[in-house]
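Next up is one chain by itself, shown in structure tokens, the form predicted on its own.
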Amino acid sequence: MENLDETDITILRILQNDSKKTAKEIANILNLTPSPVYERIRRLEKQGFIKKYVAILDKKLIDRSVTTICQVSMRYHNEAFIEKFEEQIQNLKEVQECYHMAGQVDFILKINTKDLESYHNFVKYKLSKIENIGVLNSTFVLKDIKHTSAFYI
């Protein structure tokens, strides 16, 4: 963040809110010309501040309305088992997010499925096939209160 000035930070805020904004539109907001704004965006991309541009889909419209937070505890905690779990979880398309944790559980997964039956099948036929899982604890989201992909900067 030390390399960023206030204009860079404002550009990042704008793009986090709406990544479809063009350099010209951002330049108008900032009272600048498009060329330097375009160059700043390219630099922010090159430096890795902007990883990618995505569309955030409505989970109800794509029939993935059940969100489950699944806590996973491993039986054994050696490097090989942890790496194997991390590799295998990458192949499970239902898993939207996976975090390696410190504390009472080893991993937390965010999973979106069509319904409870789909989640049951996911656990039964996919997740349970991963070696070394000791305990799974699933909790189901009743209501999305806040959901954002934007960082506070």
The other form holds:
There are 2 protein chains.
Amino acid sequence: MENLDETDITILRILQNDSKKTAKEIANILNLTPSPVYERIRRLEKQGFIKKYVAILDKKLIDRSVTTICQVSMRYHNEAFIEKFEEQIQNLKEVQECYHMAGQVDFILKINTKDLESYHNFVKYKLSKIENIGVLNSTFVLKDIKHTSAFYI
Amino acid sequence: MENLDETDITILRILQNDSKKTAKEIANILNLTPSPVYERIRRLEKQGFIKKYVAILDKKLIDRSVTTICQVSMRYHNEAFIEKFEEQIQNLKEVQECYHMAGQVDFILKINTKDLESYHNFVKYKLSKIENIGVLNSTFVLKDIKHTSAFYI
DNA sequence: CGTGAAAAACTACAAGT
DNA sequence: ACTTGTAGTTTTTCACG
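Output the structure of the form predicted in complex with a further copy of the same chain; the preceding block shows the form predicted on its own.
Now the full complex is given, and it begins with the chain already shown.
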């Protein structure tokens, strides 16, 4: 962050919201020519500030309308169980986010499914099969108020 | 979803994980020429399956290392209060996700800050200023187990 | 750290099968 | 719906200020 000047920050802000903007367009915004913009972007990629470029899909159109927040507490908290849990979660395609938390709840998961029935099946046949789960508490999203991959910088 | 054939699905899967893949590269994977791939992508954009293209940044490098899950319950649940809350959340740049939930907790927020102190300031000067908040419960992410913008399709 | 120019690659579209 | 061909951009590199 200390390595970044205002031009870099502006480029990152733009690309976070629209990565299809060309170096030329960004150059116009910054009153520069495309070359330095292009080279800065390459540097930001190389240094790891930009991790990847992705397409964001419409979850309703691709039939993943139901979002569920699932809070999981483990029965025992030794390293082996925690690591095994983390490893198995990685392989569950329905899980879009999973965080190891401080506090009573050990993990918070965000899960996308087609409907409530498929969420039920996900819990029944996949999630609950993971060893050592103590409490499992699911709540459903009524409405997406805000949802972005962009960070405030 | 019913409108999509296997070729479309494959294109979406690829672009969800790497939107820099060119029509040419995708065409090679699919044993096609670039033109139909290109036209399918444009169609998928036009029909709204692809909402946008974005760059994903490294939150540690840009000094947004602390992720907090904040669960909010409102004091009163009338439409006006709910809408005002939603509107105000939109304008808080630190809030990356906010969902209106079914159940005891009304809203779940995911918030990114530089450190615990800046989270404290966020709550003190921004979040708690919103009218009608009853309970406010923050828990901190110890580790990002999984985190993707891609849906399982 | 920037400019400007030139080569290579890709996009975007037309016409044909 | 895909292939081929092609014009127009964009990307990418590089010599120079």
